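One chain follows as structure tokens, the form predicted on its own.
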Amino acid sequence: MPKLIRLTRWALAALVFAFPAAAPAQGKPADNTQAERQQTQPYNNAPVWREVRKEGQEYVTTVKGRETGVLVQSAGETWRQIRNGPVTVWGGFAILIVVAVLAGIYFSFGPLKTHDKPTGRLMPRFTQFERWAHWTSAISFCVLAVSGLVMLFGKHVLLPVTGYTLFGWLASLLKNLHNFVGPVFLLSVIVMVPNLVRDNLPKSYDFNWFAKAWAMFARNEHVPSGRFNGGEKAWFWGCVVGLTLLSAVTGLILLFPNFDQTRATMQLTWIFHAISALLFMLVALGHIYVGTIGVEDAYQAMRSGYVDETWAKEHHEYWYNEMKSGARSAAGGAVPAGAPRAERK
């Protein structure tokens, strides 16, 4: 039986040269050092694979297409220091570093809330399609955002509490989910952006309104805007629209690679869109906030699509004037009958 065993580990060995897939085009690398290797430590082929690795070498394969002749690209392991260092280290303090500065001004100071008591009488501010896209597009991008989180931080938070096979479970779950959700977050978007542009279009009172945000929620300010503040505006350029190409055009390359991709050029594109993401992320807390708890029957408005004459006149007064006077149609016609009405308090 040593015997079997000594001739096993010596033809092994010999594997190593006779395999055309592993020699170089001009020779076999460190054909010495391998041979003094494998006296002693045998099955141990690093001198081999030295040499495979190095730029630029190109070897025979019986596979056709690109780069099938590099087999093993240094520039991957760049790759996944870049991944496992600045990219999951400083996106997770960043997250953490939001989440707690929302929470400080939340506790601090409380939710945004109107200086007068509400009226009862409702002003329509968004379609039920602006709603349904809307809604769409937040719930697609929760979907994404928690799988993409899962992928990312997974295996440093979840996998030491559920253990490997739970993980790897949700793991596969949820990289299926955020392959087939992507796309539908991208068509809501699409659906969505031609009806706000131009109620997101600048003006020269955003200025105003930026200067005056942090009084906002620290002393109870408010700042006339129009429909959408200077805030929103920026959160539907910046992200809506500037966030959501990169993402989505990045995230295609990557959901694709059957169109013969390079491995450097999935990598650097995982780079991008994952920081892309984690900015969008990161925005999007602050966006979540001010639509639920940050501002007072905020949440009122995309859920019903109407809100009262005082919310509409404190928060959105340039909007609430042009709506009173007829200067502009209701977003969504007459109130109905059966709309929801606002509770005195």
The other form holds:
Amino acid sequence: MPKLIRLTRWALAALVFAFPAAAPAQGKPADNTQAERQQTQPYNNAPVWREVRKEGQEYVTTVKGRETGVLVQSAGETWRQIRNGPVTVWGGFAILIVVAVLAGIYFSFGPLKTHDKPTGRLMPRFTQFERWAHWTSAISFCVLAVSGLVMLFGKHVLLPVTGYTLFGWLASLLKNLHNFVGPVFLLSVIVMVPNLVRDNLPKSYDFNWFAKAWAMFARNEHVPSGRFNGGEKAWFWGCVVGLTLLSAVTGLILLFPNFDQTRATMQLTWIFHAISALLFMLVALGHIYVGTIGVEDAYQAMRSGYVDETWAKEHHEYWYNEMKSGARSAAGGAVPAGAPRAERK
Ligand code: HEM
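Next, report the structure of the form predicted together with protoporphyrin IX containing FE; the form predicted on its own has already been given.
Now the full complex is given, and it begins with the chain already shown.
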């Protein structure tokens, strides 16, 4: 049956093409209707636009280029509903829930502390190069996250407060910032990752870490790990490598629309970009929590590059043993004069 319909359509189209005179007969009632409509509802061309909108219908236009004949692309409406529906609503709730859970962990259990007193002897943990690459990634990521959140939620959360003028200015500033900082973030991750791959390779004891991770936060229990624990390794491969790749590649497709991409390609790319970026932000909230207030003195590791031996022993025992036994060389060489010394709080 469908074959027959298609054939008929082709035949009809051929007919109209061959005998334009024939079409008026068909069109005549519509023209009349259109003319009548102009009388009763001037400028209301709804039937015309309904015709134009017909799924995948491509019309003739003098504008050269891909899909220029598609005046109204219906899939655009589907994209708009996904953007303003599940992506905005579920994405927004997910961020609020993660922030609430982290606040709950902090106010219920407090920061993770070492059991023993700091020795005052510091151990190099991150080289200057590693810290520079990290903070370039961290700062550019935060700029991308904030500007992305304003583009997604700004009109619901900020616009009612700022009003149109300020919001318009802010949103366009942040959109441009997003476009320029995106490549910086990607480059900084490309620079940061190779150096850290070796210490993020999975080890059997990582499974033990995952099994006991909750007890570590809830009961301040000690769980041995290598230079990076199971959680950091999952962050590294899942987010720093995986989600950077997905959000950056889709970001570049959106940033350079001059490769003849169709609207459908851009809409699908946007959906992957938004979802991968939201997932990245959700997990990064956990990383930032642990890297600032969640684990005492963790911040120092990436700030100064040094940690106290007690901290190293209690949080990364196998790495501590390797460093002490000389099985591996110190990342940053001797402790420089004036390096900060950990004080017991
Ligand atoms: C404000 C945001 C951030 C803060 C405060 C922060 C803090 C930290 C701290 C304190 C450490 C050291 C943890 C340790 O000694 O084991 C660390 C490690 C690390 N951070 Fe961040 N970070 C932030 C954002 C980011 C972002 C956006 C990325 C990547 C895109 C990132 C990637 C890493 C990596 C790869 C490590 C090493 C751990 C591993 O390789 O598994 N960080 N961060």
